[in-house]
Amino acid sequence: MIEVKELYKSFDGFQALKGLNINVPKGAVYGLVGPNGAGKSTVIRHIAGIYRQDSGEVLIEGEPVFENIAIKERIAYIPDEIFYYSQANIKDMMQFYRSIYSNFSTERFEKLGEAFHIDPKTPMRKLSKGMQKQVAFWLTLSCCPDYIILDEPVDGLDPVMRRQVWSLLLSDVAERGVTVLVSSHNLRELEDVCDHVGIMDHGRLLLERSLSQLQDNMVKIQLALPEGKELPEGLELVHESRTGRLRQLILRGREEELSAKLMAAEPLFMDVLPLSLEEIFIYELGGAEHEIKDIIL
């Protein structure tokens, strides 16, 4: 289990996390999610093990995690920009992880060759982008780790390759028990791989649930009423759109309960719809700041 606890952090004055918490449940796929700037890559960082908190507790199975040799050996991380020594080829950088990770299994490397396609003789500098980030989860699942965090962990690959990633991922989360923390803006894809979801902005969290209880909790409408019919009272409206007569609404609450509550306004039309993580995210953050803005050009 991941614990973050009322934790703070400062860069030259700048709050970037204000008492944040989150708690990641051992065997989970955890989605973190927020605006540029949120604070993401920053506990991702924390947790990682490479930044020390200003205040608050970073804690992996109770343990804190900063300077703890034998906790980081049981985590592996892949940032966005993929750190390789200039003059190292993928094989060297095998020996490098293997001389840090005891669990390191040599077998699985060789085994893992088979979904990546590439040439352990190749320099790291010769590779693009997408390859170094094929090499960085070939390394991450030989060195067999018990938690794997991930920032922005699949831009850059092609839509094969996305698949095959998570598959080996998902592989690792269902028979080893591998705990899973992914930051990633690509909300359709997390909204597939995780279980639980938290939603930052502001260096604080939002809210953080099941991924089931978050799309339980939030609920698509378009209905259309009869003329002079107004919606019932005690609804919590978190938005409202309009055709026509066609309205949409987005409202906070169980369906059955919605739908019967909206039923007794006798309407026309009415059509409950699936809401999205991203749909979920973006009315969930709210407010004037993170509104959809028409400008004139």
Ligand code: ADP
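Since the model is a prediction, treat every value here as computed from it, not as a measurement. Residue numbers count along the first chain shown, from 1. Compared with the form predicted together with adenosine-5'-diphosphate:
Considering the chain's movement between the two forms as two rigid blocks, residue 95 travels independently of residue 214, in the other block.
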Given for the second form:
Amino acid sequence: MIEVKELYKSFDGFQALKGLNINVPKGAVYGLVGPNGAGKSTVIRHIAGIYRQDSGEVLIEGEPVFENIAIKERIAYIPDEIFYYSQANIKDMMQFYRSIYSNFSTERFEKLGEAFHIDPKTPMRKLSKGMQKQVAFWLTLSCCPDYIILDEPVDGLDPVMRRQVWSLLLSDVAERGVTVLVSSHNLRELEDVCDHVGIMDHGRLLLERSLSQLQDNMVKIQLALPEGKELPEGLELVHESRTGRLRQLILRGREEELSAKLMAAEPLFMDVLPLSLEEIFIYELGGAEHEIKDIIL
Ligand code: ADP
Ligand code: MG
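Right, the form predicted on its own is done, so what does the form predicted together with adenosine-5'-diphosphate look like?
Okay, now the whole complex, with that chain kicking things off.
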């Protein structure tokens, strides 16, 4: 579990974080979304143990992270700008990581090499930006961390490699219960992979939700009613669109109860459709919070 409590950080009088609160449950894939300059990288550098806060707390499993070797050994962090020793090749970097992370698995490093198709003897400076990022994932996963912190990780990766990397990460989540915190300026980028989302701007958290919380409480249903039939009373309709007789409804409530209620209207056709994270946010936020919609979509 990662907890950020009332975090404040200023740079030369400029307040980058203003009482930020974040809660990442264990085993979550948490998407931290916000526009450029929101403070994502700043809070991530606190969680990775690089920055010391002005005030507030940054805890992992209840312990402060800063200068805490036992905790930091269990965190792997891929920054927005990756650093390598310019003379090093991949194997040198592997040895460097191995000397720092006591959980580093050489066996895993060799096995993962098959997924990345890059010769470990290649000097880092000869790799493209995207390939350097792949190597960062390769090294990170070989550290067998319990916490993986990623700052805008998919920038510069092609779609095939994005899928590859996410599939490796998500299998770590499923098999080892790894907790992932990933930032992006775009909700769409994260919607297939995250089960928790926090939205931040101007150094504060605006909203934090779990996907199951959201999905359990909103349903998209497509249906066609017979001539003369109307929707049953007592539905909490969030949105409706029609094409001829076919209606698409976004309803608040649980799927089983809503389907049962709608069956009473003897529909000619009825189908429950998956709601995307983006749709949930749009309808969840309603018309009121334009500020947030502009930020994430
Ligand atoms: P994000 O990652 O969400 O784009 P950052 O955390 O990088 O945002 O930056 C948040 C704000 O803090 C920005 O206005 C940025 O200019 C400022 N900032 C970040 N790091 C520094 C720094 N080292 N010195 C001065 N200002 C900084
Ligand atoms: Mg950033």
